[in-house]
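Taking the form predicted alone, here's one chain by itself in structure tokens.
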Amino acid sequence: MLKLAVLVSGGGTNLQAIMDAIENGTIKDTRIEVVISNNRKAYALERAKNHNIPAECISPKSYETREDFNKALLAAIDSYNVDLIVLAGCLVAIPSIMVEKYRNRIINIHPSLIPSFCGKGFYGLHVHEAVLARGVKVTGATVHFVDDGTDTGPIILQKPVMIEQGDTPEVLQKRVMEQAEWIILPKAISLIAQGKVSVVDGKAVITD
């Protein structure tokens, strides 16, 4: 059984498409064990308490420094003894103590084709403005592994996603998330479940 611990910010759609996965079975022997969010009002905890799932907030806000939150956030993650921790809209950076501790067992989505449109000051809807303004055709989605950079580990898996005429920020944003995030978060997931994904040479392997 592998044990998740997923950390969020904001409305928790991919959280959603985690437990959606998890429940209707392709996610197999998989358990979320707990969600954290850095953020009270975050709907992603609302989610979490729907499916009886226990959901947390640690604020960086409520520690003197910032030392302590991590401190806090490590300390409440090891408690309930996870196996893989997942970025799912999380935007805390993840402290250097924690990245060392679950070296290679903690995971991303990020809304661009790393590594293009990634790395400090490209989150949310910052990354699909800067997509449409750069004029690209095609953009995508990446699960990738979180080391000691922004957006700079083993890449799992990716998905393009077309730009079309007229696109909004806003509705790219929403058609990344449908076509892309959604399929290849769980996905990633599930190939971790069942023991396919290793790490060699500081690149993601894939084994069937």
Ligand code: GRF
Given for the second form:
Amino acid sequence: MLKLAVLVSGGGTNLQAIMDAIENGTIKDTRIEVVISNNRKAYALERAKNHNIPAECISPKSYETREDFNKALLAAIDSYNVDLIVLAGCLVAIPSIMVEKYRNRIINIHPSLIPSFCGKGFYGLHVHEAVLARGVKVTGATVHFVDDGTDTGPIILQKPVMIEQGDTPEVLQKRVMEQAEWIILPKAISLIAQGKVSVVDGKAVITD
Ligand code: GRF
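Mind pulling up the form predicted in complex with this ligand next to the form predicted alone we just looked at?
Okay, now the whole complex, with that chain kicking things off.
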């Protein structure tokens, strides 16, 4: 059984895709042990509660220092004894103590084809605004392991999405979610649950 902690900050549509995939059998032998958000207003917490999944808010605002928050976040995750941490629309900078302790056991979904349109400042709608401003014809989403950088860890899965005439950032974001994010994040978790993903020489390798 692959035990997950899912970290969220917003609407939780990627969390919903994971819960649905577990429920319909696309993801096997996997259980979400806890959903943790830095944002107490995150609808993702409601989604977890509606599925009887433990949901916690651990907010930096509740701690004197960032270091105290980082320690509290790590202690909370450790307490659930999980195998994999999934960043699903999570806007928190993951502390290096956590990256180290869970080396190659933290994955993130990013709404572009890394290494394009990623790194500091590229999150949520900003990504799609930059994509449209540059005039690229293809974008997409990426699932990658989290390392000490921002969107720089080994790439596990990617899925392309075509830009269409007249796209706005909002329309494009929805298409990238529907056609890419909500497909490759569950698929990556399923592959990891089956033991089919490893990291060799800094690159993610998927074995059939
Ligand atoms: C998504 O675009 C995701 O790629 C990014 O955050 C956005 C919101 O995700 N990381 P969700 O609806 O909260 O899952």
